[in-house]
Amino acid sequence: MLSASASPPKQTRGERTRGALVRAAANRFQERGFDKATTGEIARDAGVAEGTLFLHFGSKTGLLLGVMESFYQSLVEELAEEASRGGTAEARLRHLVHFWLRRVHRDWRLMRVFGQHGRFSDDPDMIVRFAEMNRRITRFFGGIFEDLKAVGAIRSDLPTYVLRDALFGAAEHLLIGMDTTGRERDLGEASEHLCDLLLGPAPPSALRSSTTKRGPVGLEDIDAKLDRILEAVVSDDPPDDPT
């Protein structure tokens, strides 16, 4: 076991070459997509011969799998660090959702490549590995959903997979919209709204204290509308639209 002051083990020449190819491929896939990026330009970016790429990864699909595994391993490590922060289950959910939106937005086009080829690849191994990697990601959020159910913050009868799909589906829809329209959105605000949706309606006390124009209708609003209608009836004038 390494001590805290020990240096990380030195990489072999082969490991350095694989790392350079993975980084170069990730950049090209992000910029141009999988189909348009060529193995020749990836090899040039990495500073190696094209044959070296095939020697290490066998094919372009094998290289994509290497990029995907490296990316998701880093992402799992980042999520583990973020999930280790203290606080209530709700605070952890809000923190992780905000982190997730910002992190995916940063590498959105690369992750779309993973999704397209991980779900619909001709290589069965690619499909299996992609599913495994995604399960490692969703496990962090599934644990928090279970904690929220235990404290009554989320209905206990809601299946965790429904909550998971609602979260990731909404996040994906938001980011697709930003990418296709070029319209920027406040990801911090979006993450808060998404968490509010997952956590359900506000408690009655919060509803009563709402001062927004389009908030829930209170008794004072109903009384005022009835008064306007009665005054109009007495005066034979048509009432204003009560809505």
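Small disclaimer: the values here were computed from a predicted structure and weren't measured. Numbering follows the first chain given and starts at 1. Each form is matched to the other, and the largest set of C-alpha atoms that superpose within 1.5 Å is called the rigid core. First, how it differs from the form predicted in complex with the DNA.
Once the cores line up, the CA of T181 ends up 2 angstroms or more apart between these two forms.
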Given for the second form:
There are 4 protein chains.
Amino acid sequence: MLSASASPPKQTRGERTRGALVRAAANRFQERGFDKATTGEIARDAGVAEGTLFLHFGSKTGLLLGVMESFYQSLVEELAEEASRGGTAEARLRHLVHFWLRRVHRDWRLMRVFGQHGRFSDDPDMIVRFAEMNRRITRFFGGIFEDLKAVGAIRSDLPTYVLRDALFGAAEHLLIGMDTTGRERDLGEASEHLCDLLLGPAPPSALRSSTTKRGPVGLEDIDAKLDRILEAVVSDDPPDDPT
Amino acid sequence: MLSASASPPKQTRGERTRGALVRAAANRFQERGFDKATTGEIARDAGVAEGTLFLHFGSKTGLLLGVMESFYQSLVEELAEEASRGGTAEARLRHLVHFWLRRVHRDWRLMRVFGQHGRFSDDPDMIVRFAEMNRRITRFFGGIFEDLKAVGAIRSDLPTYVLRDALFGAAEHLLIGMDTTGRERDLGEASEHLCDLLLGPAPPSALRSSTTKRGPVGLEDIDAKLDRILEAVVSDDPPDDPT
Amino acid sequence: MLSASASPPKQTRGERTRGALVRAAANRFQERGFDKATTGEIARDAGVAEGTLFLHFGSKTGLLLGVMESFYQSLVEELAEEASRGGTAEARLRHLVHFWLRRVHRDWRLMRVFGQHGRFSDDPDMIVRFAEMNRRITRFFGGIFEDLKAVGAIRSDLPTYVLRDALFGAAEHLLIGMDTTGRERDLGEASEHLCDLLLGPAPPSALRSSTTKRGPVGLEDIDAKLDRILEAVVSDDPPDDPT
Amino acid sequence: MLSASASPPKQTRGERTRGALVRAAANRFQERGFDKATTGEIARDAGVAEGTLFLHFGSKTGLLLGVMESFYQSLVEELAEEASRGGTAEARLRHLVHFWLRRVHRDWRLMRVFGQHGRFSDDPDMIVRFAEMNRRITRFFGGIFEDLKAVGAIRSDLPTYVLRDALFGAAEHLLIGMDTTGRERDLGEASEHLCDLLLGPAPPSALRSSTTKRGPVGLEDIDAKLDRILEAVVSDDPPDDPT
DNA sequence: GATGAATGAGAATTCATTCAT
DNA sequence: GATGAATGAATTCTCATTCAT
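Just the form predicted alone so far, so send over the form predicted in complex with the DNA.
Zooming out: every chain and molecule, the one shown earlier first.
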């Protein structure tokens, strides 16, 4: 989960403890969900007494908040870095979507916990904080959509919220489906398809990116597909939503 | 929630009790989630003793299963009725999507509970049953997508699963967004936009009539068909899910 | 504590359980105070599972309320019976005060718990209920004081509240003193003295009651007192307030 | 609470810390009671680390002891000053009672905590110390009562302990009643009434002059003196308590 | 003297489930 | 079929106290 930071030597004992707790909690929340994960378990994993958990985070919900903040902070950083790579708006979208799919793939269970409790917690603070974090994330994509519309690469008659919901919703369903059914999907391909959907059909010129290139069909293509069909006789099941 | 059926007079006492429990449970699950809803309050709402609940459903999970079955049964019936209205594939899609949005709008919290517990329950029976129900739902849309591709109304390069994930995912995000933020959206408009996205911009010519020929059969045609087969085989067993 | 009722055969299981819990709780509250008594302990004493306690009383505070109600109910009944004995207002006062001293002597620790938590609980319901019970008790004495004033047996220039506070306060301090210091006092004598104080000095005639009779002093009296002085070289400690 | 003394400039750091802790603790004990006040909040209020509290007082009980000592020390000083004003025994009583009412009015919650824990603590040291402090207080009043009896201003047939219990008990009930019911009482009036009760109605003649002789010595006189001795011996060690 | 981080033994409460009637 | 009373394991949270720095 949250990586065991290669800590620059300066860190108080308290900081180390907090870190260990956040990491242990992220793991437990991910694998068992918030409600089924117990504070006892988490403390034990972190190698501290249960009371220490409450010393640092005040409550189980406070701990979740801590995990969320830690998670979204690095997520935003990564996203910022990925988004900083130049290119046309379309290239940036394709790049970010691909990144998003891979990123969410790693942590969708945890993000699902965030979504569930960030939105429906009894603690209003939690709800507010979660909304903020979420906004920081969606902004990245919302901005690009606006750019694309301005440039004419996306039909301007589609409201941004539909595009955004389609993007995040599709990603979520896709990833959950993969994880709960065991069916493997090539995330690169999937993200290309998803972008294709959002961007609409290729404008006259051939801007198509490599994976989706539609050159003349050869026997190789057919053979590859037959292979996949043969494999497909085995797989099984359905997906849901991350955040 | 599940409507208090104007019951045809004949019903055993047991049936009436079961019904009351299912209705009460649906309400509680919806408003408090599965875990926070207690068997005690459900029994009280239903006007029976707590023991009676276990007499009929064996366990809380069993009760959830009962609620799910009752829910999906009517959902499938409604969907079947809506889908039976004729029209072009596109008209059927637009109609069903609109219906879906309105329908899910009413019960998204409950469906969210189903999705959560149907997929991640410890009870394997629960998982299997949920998958079946889900498949019954997705089939309606999957079929239409195939038709639309066949007809050329949807670009055949987009795999069905992407369309399906985009549809269900977008619907879910849209509805949750409405409910948690209080922001009102016109569901009619939203469903039109969503269909516009899925269908892509209207093609220039009259390719939309249902049985247009596309010239001599080439490898491209075969390849396209293999695409459909591939999609069908992979997704008929493990389809995407609308929760 | 609360007497193990010689139950008339009709009593549901629940009633028996409630009774056992109330009795066990009264004991524990009395000997350890409300805060230090644990629900686990009480349940064990009552021979039921800890959960059962909460089934019947909802919370530890609810249990205290149950104990209080049970206690004050019998107290009021006893008081009503004692008060029903006729006689002059003075005779009734002397009788009731004597009864009160004996009664509180038995349960002052418990009554102290009631006073503490009945007045300072966070639960407003508790406070209201306690105030009501208390009023029911004080009314008995307040009424008599009014009668005595009307009759001229008590100086009418003393407000009733002073008399009442002096009575209850003195009783409380007296009893606590006895219990915490181990010093024995004759409750009959003490109640006579207390009444003497409240009533003021004897009117001309010799209404003095038997224990306080001041006949001619004999050597026996002096000898008895010397005995007590000799013993007194050993005793120790101080008192507090019941309710 | 305990006043922030305008300290004579010389005070070690330790003394200042102790003082801050005692003041903070007095406040917390008063408003939340001993058990509900936590060492954490007290330390925070005092502006020191929690560990520091234990450094100075060893335990929470030790802290209470510290507060008690500080409190009773000033109380005794104040009382001594008030008592030093001359006048007849009766005037001194009236003055002291009035002072007592006003004084207790300010701090009855805290004194209640002292009474509760000073008497029922598990720590035997606490009990002993509390008893000593208490004795120092009661002596002031006990002495006056003896004087008044000697002078004939109080009927000598009432044992001192009854007077003392009535005084302290009435004061306590009166003050608690005021605070918990919100009912305002004029403390000046109340103290007059209370003294009137204790002193009884003014005797007809001039028996109140300080050294009135009462004729030839008889057994009655000896007996009365034995009463006083008896009382003194029994109550000088274990006196009644003003809490 | 002082700190702040850590501790761990409780405590109250919850709730799905069982079972005698 | 139905009930209501009982259960007891599990869980979160509190707080006085300790101790290395």
